[in-house]
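Read the single chain below, which is given as structure tokens and is the form predicted on its own.
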Amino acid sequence: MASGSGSLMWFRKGLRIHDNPALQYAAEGTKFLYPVFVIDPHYMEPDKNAFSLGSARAGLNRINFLLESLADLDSSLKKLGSRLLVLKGEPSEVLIRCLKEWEVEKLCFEYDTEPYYQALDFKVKNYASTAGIEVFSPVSHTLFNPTDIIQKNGGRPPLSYQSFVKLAGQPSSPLSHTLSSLPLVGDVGSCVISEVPTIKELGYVDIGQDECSPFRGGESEALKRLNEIKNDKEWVATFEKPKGNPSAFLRPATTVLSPYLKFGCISCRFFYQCLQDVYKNVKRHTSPPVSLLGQLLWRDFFYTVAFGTPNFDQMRGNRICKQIPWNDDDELLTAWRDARTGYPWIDAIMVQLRKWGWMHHLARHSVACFLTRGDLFVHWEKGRDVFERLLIDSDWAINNGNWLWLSCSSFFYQYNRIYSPISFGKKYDPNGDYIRHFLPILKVVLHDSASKECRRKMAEAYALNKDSNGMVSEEDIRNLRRKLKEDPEQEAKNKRIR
């Protein structure tokens, strides 16, 4: 039994020590606060069967920018007299455990909206209220609480950034205090603790230095990041989304602090609160959509909506999303995923994001509207689970969002706008640095009429969608695929991608 009782801070993403209120509450009052980190194997166990290295949910890239962000939260908490206790397993099954043999009082973590971290916490919680253990878990993910937005909307989420923006107001939650010191850790019993471990550890092979991300994970890189933003203070004052050169790699034309605010080690708080100071002490600056402050608001945007609309993440049963009849080849989709399309600039992009598990925003915009609605015409879901697995800022309300837009299934209807494969990279990257960089062997580009063929069929979808009032039945959608099918250019096009 445990040697007294005490609090669990239990870490899921929110991996850092500034601006973390679950973790300042955890520690206040108690005599023993336990830091925990549960091993998922439904993210981190090894999968033979994927296409990259990795397990079934992420891609290697993703997962090493994790052990190194709990190595660095390991670290800071040491120094704060405490450490990361690592458990493995399914984890509201290993946190029952804990609190059960760690005679725990209060329970603290993170408030988390995707639907798996939702079902993960309706466990824990319920058995947390049975065993009368206090249970605090704070919005801090997020500048605003999106359920306060729905409500503040009569119970739906605002589906424009205007609305969004006018609802949301200002920021009010003031930042955590700084942490000086951490109560020690308790007696763990017979639970099963672990150092972080090393990508070896976990059953992976070691990957070479030019085929992995330059990008290192944790909280002290992350605030190093962005201080050097920070003090660059024309550059910020004049960001202006979506302005950028996609082709710029050795110095990313952005701040490259995504992934850091995906897995929370920096705080969006701060970071919010930085970008304000930042603008105080300059003559003029960009105001959103476009400023840095205004991506924090896009990002809080996604949230909001991912968390009030039931199947975000899918076409079928997802209120918001047009119905249309995508391609279902796989072989276009590999040949995309694989860098074959025959598109230098589309190509070079893949590999980037194969190597680096990174790519600029507007680079993502050329390969996500190339394989839905601008060439290949394949489902946006198909793409999805590609940038999930293999981006290291991987984030399910943002890179659903993204998809959704870039494709016009939601948000953005203008199909006929597409991102050329030949003409957006020539503008961006006119010497061909970029695409000689990632893709060393130039292949045959071939340019027809496939944009074409898209526009084609996706104003005959948008015509269904709005003859049935958005009730477009499998059948509607079976039926139009056959039609569109019997087009030959189109499949002229992709037997050559083939």
Ligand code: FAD
The other form holds:
Amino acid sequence: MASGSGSLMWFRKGLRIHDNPALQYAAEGTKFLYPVFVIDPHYMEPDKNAFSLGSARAGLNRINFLLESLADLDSSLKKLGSRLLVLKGEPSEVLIRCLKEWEVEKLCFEYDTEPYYQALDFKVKNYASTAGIEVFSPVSHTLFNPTDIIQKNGGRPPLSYQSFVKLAGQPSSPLSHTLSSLPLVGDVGSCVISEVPTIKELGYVDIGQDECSPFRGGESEALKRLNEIKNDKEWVATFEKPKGNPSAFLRPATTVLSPYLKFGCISCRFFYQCLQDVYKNVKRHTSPPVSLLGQLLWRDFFYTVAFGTPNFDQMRGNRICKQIPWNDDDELLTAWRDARTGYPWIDAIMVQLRKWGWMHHLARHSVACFLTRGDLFVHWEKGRDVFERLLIDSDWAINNGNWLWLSCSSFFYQYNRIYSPISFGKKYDPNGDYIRHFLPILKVVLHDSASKECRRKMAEAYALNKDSNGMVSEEDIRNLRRKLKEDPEQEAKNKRIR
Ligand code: FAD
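The block above covers the form predicted on its own; next, return the form predicted in complex with the ligand.
Next comes the full complex, this chain leading.
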């Protein structure tokens, strides 16, 4: 039996009560409110063929973080007189069934720029428009609306941080007001509703404490974290990236708000406002791009470029990406992925990735550079996939943007500037505390010859890109790959690395 005259709040990211304009609008002038989260089995259920514990798409740490965030959201909704309705299945099918069964008049969800959600939302919006259901889908996952910025820039995204910041100005939309209660949940009819499942209920065996991330999911945890940060005015005012120690693990050198921003447990707009409040109350503070506020602008920058660039997540067909004859060597890739390169600094970071799902920005720099243009010359898309699976903050726009950057495929082109997998780590971790924490076993391998070889390949690829004015064909890439392989000196070096 349907209740009628209800609105449906569809949670995907934006797993929070504070500053949630979609939730606020959904709750206004309605008798019943259905707060829904759909578990997509493809994203959540165990996949035995994956290289780490987890589903086909996500590692277990991120699934766990999401479940914790959902449980926290459910508990906050209950305090406001509501609850989270958890359903299972292909999200657009489930959603459409709910809209029909509950005779929903208003559908609200946060706007999402990721291709996956764009395709999903297209289907759901289509149904809603034929059924005469009002749809409200505000931009609240980013500070700015990427569409507006692209429009201001004549239809193309700005490709430098500076031009982005100039176009963007200050965020103008006000934060939503705090909700003190929510309308009742209506009759759910024949739809199968469950509580937020536990990791065991999803079919996973419990992983040992030693293997799991120290960061707990949820809005409550995020607000607590943000509160501690804003109370430390001096730290906020002097924050300066890339300064900061990537090997600090007992007290990380940055906020570790990324997984909370990824799932929207914290509003980036609220975070921005808190930073502005701190800045107003101190004599001096750092500025973008190095300040903490500047980091949030980096996030919006990558969201905007990713949204406005077709095939942003691949080399081929991506107009802002250099065409480079990366190798597809799965042995090198798995050695990197499984922390078996023999470089303690690199391997320790990869263990931290697997165990914690989070590493400091410069640690990410080190391993991404090493895999691609630094030492192994493996395709950045392969490294991106590993990060995408294992990071708890895995974010489509930011992850791809940074892999493009680190591999000198876009945004940054000084391929002679590499991170030494030895001296860079030693600079920050002279006593090996970080390395010994994540990597009790040590081995040693050579780096100099491999990195020299990678730089030679980058030079050839850049020359090719220049000669062909950015129009590098598949055949050009094949030819260059052959040429590089035919070099006997290079062959000998390759053998040595293996
Ligand atoms: P803080 O320094 O405290 O910064 C606050 C917030 O600003 C971050 O939470 C993040 O939302 C944003 N931010 C910071 N640095 C960047 C950046 N370079 N680009 C865009 N936004 C930024 N970050 C992700 O959130 N998800 C990813 O999937 C991701 N993949 C990455 C892959 C590579 C190869 C590299 C080099 C970096 C990647 N980053 C990613 C960016 C960055 O490393 C993390 O955002 C940061 O380390 C998270 O820690 P924090 O929250 O303590 O950051």
